[in-house]
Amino acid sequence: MPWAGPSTLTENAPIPGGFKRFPLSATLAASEAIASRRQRGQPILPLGFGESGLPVHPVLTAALADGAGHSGYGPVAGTQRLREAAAGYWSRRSLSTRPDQVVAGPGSKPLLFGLLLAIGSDVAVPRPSWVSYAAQTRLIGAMPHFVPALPGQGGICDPAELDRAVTASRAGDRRIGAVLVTLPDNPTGRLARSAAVRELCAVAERHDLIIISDEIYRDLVHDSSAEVVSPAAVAPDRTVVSTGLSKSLSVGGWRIGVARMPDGKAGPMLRDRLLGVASEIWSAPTGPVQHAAAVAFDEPDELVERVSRSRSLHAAVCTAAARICAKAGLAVAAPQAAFYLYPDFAPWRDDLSRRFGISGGPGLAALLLDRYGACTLPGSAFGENSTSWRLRLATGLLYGDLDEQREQALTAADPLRLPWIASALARLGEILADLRP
C-alpha cells in the first residue's frame, strides 16, 4: 500500500514498506516525563531515568574545548589516539588490548546495534535486562530469546537455562548466535559472580555463541575490592566488551562509546563487519568528543578521584533507598553497583489490586507517577511479564537540581545529611508508607 502523504498518516495507518512501529525507549520516555512535569511546575521524585546526575569534571570540559578544531570526519573506527587510550584502559583491567581491536562509536548503544547487525542472528538476553537489548534485536529483524537471569545476581542468563534455550532454538527454525551479558547489571544493580560467568562462557563455547558483555557500569561497583570477571578473560576468542563514559563520568549527552573486539580470528572478521555498518550509519564519532574521551580513558588522577567519589555517592544513596524499601516490607536485593535497585511489590499485590484496581508493574508505575509524582519503570520494560510487580528505581538524579548541590553531594562526608537528598529519600519513605497495606 503506497503512502499517500502526512495527511493520511494516522495512528493505525501502515508504515511504508510494512515496517513495524517501535515505541519510544522506556528509559528515554521516563526522562521526558520527568522534564515535562518539571516544566509544568509539578513536583517529581525522579526515579525512572538511569542517568548519573553529576557535573562534568573541568578536565573533560577543557579537553572538549581543546578538541574543538577536530572538525573532519576521521577514521570510522575512531582516532588512533582514542583507540590507544581505550586499549590502555582495558589493559589496566587485565584485558590486554591492542588499539586495532577497538572500535569507537557515538555511544555504546549504537555500537550494540551495529554489533547485532554484524552478527545477524537471534540473541539470548537475560530476563530482566536493559530495555534496548530486546528492542534492538527486533529492529534488525531477529528475535530476542529471554532467558531467566540467575536469581540474586542479575545481568547474566542462567547457564543451564541458556543451554536449553539454544538447543531448543536450533531444533526449530531459529538460531541463537549471541548472548548478552551486563556486568554489573541494569536494572537490578547486582554483580554476577565469577563462577556464573565461567559457566556461561562454557555454554557459549559449546554452542559457538558470540558473547556481548556490556560493562559500562564496571567502574561503579560499590565495593572496589570486589572481583569482576569479564567473559573476555574467560572466553577471549568469542567475547566483545563495550563501555562508555556516560555513567562513570556523567557525560551521557556527549555520546561516545568503545567496543573491544574478540581475540583470535573472530576479532578482525567482526571488526570489519562492524565498521561496514558504522560507515553507513554514523560515519565516524564526533571529533571533539573523541579528543575528550581519550583524556578520560587515559585516567588522569583527577578523573580517577571523580569516579571514586561518584561511586561512593551512588552507593550511599542507592543503599539508603534500598533500606527504605526493605523497611517498608518490600523484597529487594541490596544494590552492588551504580544507582539501581529492583524492589518487588508482590508482598502488597492483593492489597494494591483491591485498593487501586491494578494488576502489575505497569499499573503500579502509572499510579506512582499520577498520584505521587514519583517516576519509576516497571519490570515489564525490562522483559518481565506485565503481571510482575517489580519496579526499577534509579537514584542517580537525587543529588540536587543545581550543579552546586551536586558538587556538594560529591564532597560531603555524609551525603545523606544534605537537605535535598534527605528530603528525596524521606519522600520515598512517605510514598511507601501510604501504599503499604
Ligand SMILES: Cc1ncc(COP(=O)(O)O)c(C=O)c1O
Given for the second form:
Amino acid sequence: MPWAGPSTLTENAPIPGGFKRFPLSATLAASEAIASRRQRGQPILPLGFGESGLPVHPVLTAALADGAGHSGYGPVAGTQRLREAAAGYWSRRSLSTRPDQVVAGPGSKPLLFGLLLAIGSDVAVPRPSWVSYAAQTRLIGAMPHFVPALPGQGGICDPAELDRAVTASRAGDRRIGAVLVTLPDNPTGRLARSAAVRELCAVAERHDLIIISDEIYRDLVHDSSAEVVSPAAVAPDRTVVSTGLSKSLSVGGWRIGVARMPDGKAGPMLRDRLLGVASEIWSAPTGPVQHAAAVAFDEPDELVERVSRSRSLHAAVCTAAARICAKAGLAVAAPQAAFYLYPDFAPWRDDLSRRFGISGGPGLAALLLDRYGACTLPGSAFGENSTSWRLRLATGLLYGDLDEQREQALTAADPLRLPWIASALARLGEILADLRP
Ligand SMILES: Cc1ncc(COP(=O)(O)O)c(C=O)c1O
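Could I have the structure of this protein in the form predicted together with the ligand, to go alongside the form predicted on its own above?
And the full complex, kicking off with our chain again.
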C-alpha cells in the first residue's frame, strides 16, 4: 500500500489558533480564480487581487541583474547597504531612522507575521482590515479582536472602541498587546486623519500597546500634498512601521519588505525577537533583490517619477470606478489612496436578495464572478459580517494585459481614454446597470 502520510495528520487533527483548516488567503485565492478563468478562455474583469499591474522600471531590472552575484545568505536583518537605504527613505519622511533600526525580510507580509510572533499577544485589528492580519494572528495561536474602524477613515480602530476592547479583554482572560493600523488603508482606500492617529496613540500609551503601522501604500496617497502622520511620529517608542516595494513599484513577486523598529528600549527587544524568528524561517532576504531594493529605497529621480506616474494612474482609474458605482446608486466613499474602493451594495439589498437569493457580500461576489466574470472580494474577507453588502474592488489590474499597454497607461495624458481601460470601466458600468433594481 502506498504511504499515505503521517498517521497524526488527519482531517480533524487539532491546529493551533483554532483553525479547522488553513484556507488560501482570500486575495491569493482571487488571483488564482482570475488565472484559471483566463486559462479557460473565459472573459474576466479582474477587480479581486490587490496588485499594481505595471511594468518593472528598467533601473530596477538593471539593479537586479547587477546584484545577481550576491549569492551568500548575508545578515539575517538584511545587508547594511539596504538598511542604510531604507533608513534614508524613512528619514526623508520625517522619521529619522538609524540603519540598525531596520529589519528587511522577504515581503512585508512575513515581517508582519514575524512581528506578531515576536509580540506574542492578542492583537486589535480594525474592521474592516487587510485579510492577513487576523489570519496571521490566529496562526500564531493568539486572537484577533476586531474593532470598528472610524467611520469614513479606513485602517484605524475607533480609539474609544479600542479603549473599551482592551479594557474588556483584560477584564477577561485575554491580553491585547498590540494594535494594527493601515495607513493608508486596504480595503477602503481611505487615509486616517492625523487627529485620529493621535487619539489612537494616546489609547496605546494608556494601555501600553505596541502599534504596528503598515504603511505599504504610503507613497500612493492620491493627493501627494495630503498630510500623512505616522503613529511612529506621535508614539515613537511603541510603533513599528512596515513597508515594501510591491505596491509603489509593482514588484510584489520580488518579495522584499522592511520594518522600522521603535525608537526606545522596545526597539532592540523587538528586533532581537524578530531576528530570532527570521533566522529560523527565511534566514535572510534574497541577495540580488536586496541589492535592487537598496537602489529603490535610495529614490533616484527616475523612480520618484515612476511612483508619481503610477499614483496619478491609480487615482484616475480608481476614482473613475468609484464614480461609476456612485452613479449606479451604490454608497461609496471617494478613494484617497492606491487602487481600492469599497462600495456598499446595501441600497440594493432587498432587490438582490429577492432576485438571486443571496444574503450579503459572499453571495454577491460569487454572483458577480459566475454571471459576469467579475472577480471581487466580499467585505467578509476583511473581517466584516457575512451579511455586510460591501465589496472591495481593486482597479490595479485594469491597465492592460501587455507591458506595452501598461507603459502607455503610465504616460497617457488621460488614461481613461485608452480603449482597454475605457472598456473595462464600461464593463463595470454595464454590470451595475444589469444588477441595479
Ligand atoms: C495592507 C497590506 N499590507 C501588506 C501587504 C503585503 O505586501 P508584501 O508584498 O510586502 O508582502 C499587502 C498586500 O496586499 C497589503 O495590502
